[in-house]
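First, one chain by itself in structure tokens, the form predicted on its own.
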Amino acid sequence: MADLKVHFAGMELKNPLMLASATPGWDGQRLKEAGQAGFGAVISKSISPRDAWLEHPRNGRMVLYRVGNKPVGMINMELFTTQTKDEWFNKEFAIAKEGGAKICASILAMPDPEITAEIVEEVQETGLVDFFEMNVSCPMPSKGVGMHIGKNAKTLYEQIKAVKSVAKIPVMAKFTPGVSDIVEAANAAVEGGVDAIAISNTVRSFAGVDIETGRPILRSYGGYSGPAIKPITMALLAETARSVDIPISAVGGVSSWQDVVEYIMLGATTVQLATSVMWKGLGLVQEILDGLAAYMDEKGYKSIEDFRGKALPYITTVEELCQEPALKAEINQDLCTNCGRCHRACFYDGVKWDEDHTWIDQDNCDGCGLCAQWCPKEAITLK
């Protein structure tokens, strides 16, 4: 029987799933319900000493981004917690604890690292939280906080160094996907003493324009989340996992147990989700856990560690791939329905097509594989 427990930054979690810092954890009751739904850990909305940030837009702040009327992502302008520090300290964290999950307090890193450290001390004095997540990555706030800290390796190091000088429980830094060099940022965080890294926050974005009126759909910039950002997260995760030897929590685009497996195979120890919970409800948590356990039983994996990082040794550079033998497309005629999609996708004149038959010109095929990706019957392979 599969054992879903993981060891993360010195803690044992009952499973690798974490509720990410977002709308579903805006107060203690919601965190409690998330814990009861099965999450191994739950993360609060980001707490800040600035009362000015206790407000967020209440005139529309979330937009589903659709392609062909199918939601593929979501833009939000959520900002931080709407609860005061005292409300979290005196009420909300105690309620959250009743859910049975490990409790993480998300702390908004301030321009002055000493102020960030002070709020960390205040939170841990409650004795109600198990670890911290430093928000150095929010894509929306004013200059000096959020992604403006996380983009700079030096400021990131200074923040973590200050927090770790006072923290008595583990500290995780949540990175921005907008950093120019994720490896440089990760190494700076490790040098500062961070216990874990979260890869990564939402992608800075714009919701679009109503072309009938010429007005923006949302009138400010937001954070993009959902299935469409998963490839971005995977690249950042793999780069980080191959560069540092501390636990990583993968965040972004998770909507199934298969997504969780992929992130673990790319080096993650835990996996966070929020947008999919907002779209599908808390019942998704147990669905993912059941699927993960069944997959592990089928494959003979006894623990998460049995397949964590399994994909990393196979990742190489594009330049090195150029030196490998060329592959050519081949069509299984028993599966081919002669739909013509592969012909439209080929710009090397490698796919020949008429009303009765589709075939590959081996001399022209450049081995790109796009024809195979578009084939609805999986009739094309590269060999």
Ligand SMILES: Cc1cc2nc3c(=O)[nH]c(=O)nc-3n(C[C@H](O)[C@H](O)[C@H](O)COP(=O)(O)O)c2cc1C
The other form holds:
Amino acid sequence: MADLKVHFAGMELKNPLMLASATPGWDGQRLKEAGQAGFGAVISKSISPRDAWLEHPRNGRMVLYRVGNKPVGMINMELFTTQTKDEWFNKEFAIAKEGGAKICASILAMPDPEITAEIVEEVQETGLVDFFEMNVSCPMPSKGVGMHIGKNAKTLYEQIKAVKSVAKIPVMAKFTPGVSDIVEAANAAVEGGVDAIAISNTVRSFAGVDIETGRPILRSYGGYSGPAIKPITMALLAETARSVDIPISAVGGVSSWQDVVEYIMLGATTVQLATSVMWKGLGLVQEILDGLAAYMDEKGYKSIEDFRGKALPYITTVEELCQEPALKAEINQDLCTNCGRCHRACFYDGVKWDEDHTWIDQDNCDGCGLCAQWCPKEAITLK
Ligand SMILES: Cc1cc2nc3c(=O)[nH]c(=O)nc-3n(C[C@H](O)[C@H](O)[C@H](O)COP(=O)(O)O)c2cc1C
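What I would like now is the form predicted together with the ligand, since the data block earlier showed the form predicted on its own; can you produce it?
And the full complex, kicking off with our chain again.
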């Protein structure tokens, strides 16, 4: 039977799943329920020391982004926790703990690192929290907080250094996908002494325009989350995992056990969920855990470590791929239905089409593979 336990930043978690810092963790009761639903760890909404930031827009702040009718992502303009820090310290974390999961306090990094460190000290005095996540990544806040700290390797380092000088429990830094060089940021975080990195927060975005009225759908900028951001997260994760030897918690677009496996194969030790829990409810957690365990049993993986990072050695640079032999498309005529999609997708005149059949012009084929991607019958392969 697969063992889902993981060791992460000096802690043992019963499984790799974490509730990400978001609406489903806005108070202790919600965190408790998430713990009971099976998460290995639960992370609070980001706590900020400024009471002025306890508000968030209540005139609509979340919009599903759809392609056709299918939601592929979500834009939100939610700010931080709406509970005061005293409420968290005196009540909410104690309730959260009853859920049985490890408890993480998400702390919004403040412009002055000493203030961030002060709130970290205050939280750890409660004795109710197992680790910290430093939010240096939120896409909305005013200049000097959130992603504005995390985008700059120097300010990121200073924050981590200050927090690590007081923290007695593990500290994870949550990165922004808006960083210009994730490896530089990761190195700065490691130098500052961070125990783990979370990759990453939402992508700064705009919800769109109602073309009947000409009005914006949300009147400010938000963070983009959900399935659409997964390829962005995967690139940042792989790049980081190949460059630094530090535990990584992957977060962005996870909604199935297959997503979890993919992130672990790209080097993550733990995997966080936010949007998918908001869309599908807490029942999703057990569904993912069951799927993960069944997959591991089928593959003969006894622990998460057996396949963690498995994909990483095969990732290379585009420049190196240019040196490899060119491949050409081939069509299996038994499977081809002559639908013409591959022909329309080919701009090299490599896919020929007439009313009776489709064929490849080997001289023209440029080996891009788009025809194979579009084929609904998997009739085309690159060889
Ligand atoms: C409604 C909403 C609120 C969020 N609030 C926070 C927050 O307070 N602190 C934080 O670090 N991240 C916050 N996030 C970002 C998530 O933790 C996560 O990084 C992001 O949504 C990508 O994961 P997902 O695709 O699974 O949602 C929020 C996300 C959503 C959707």
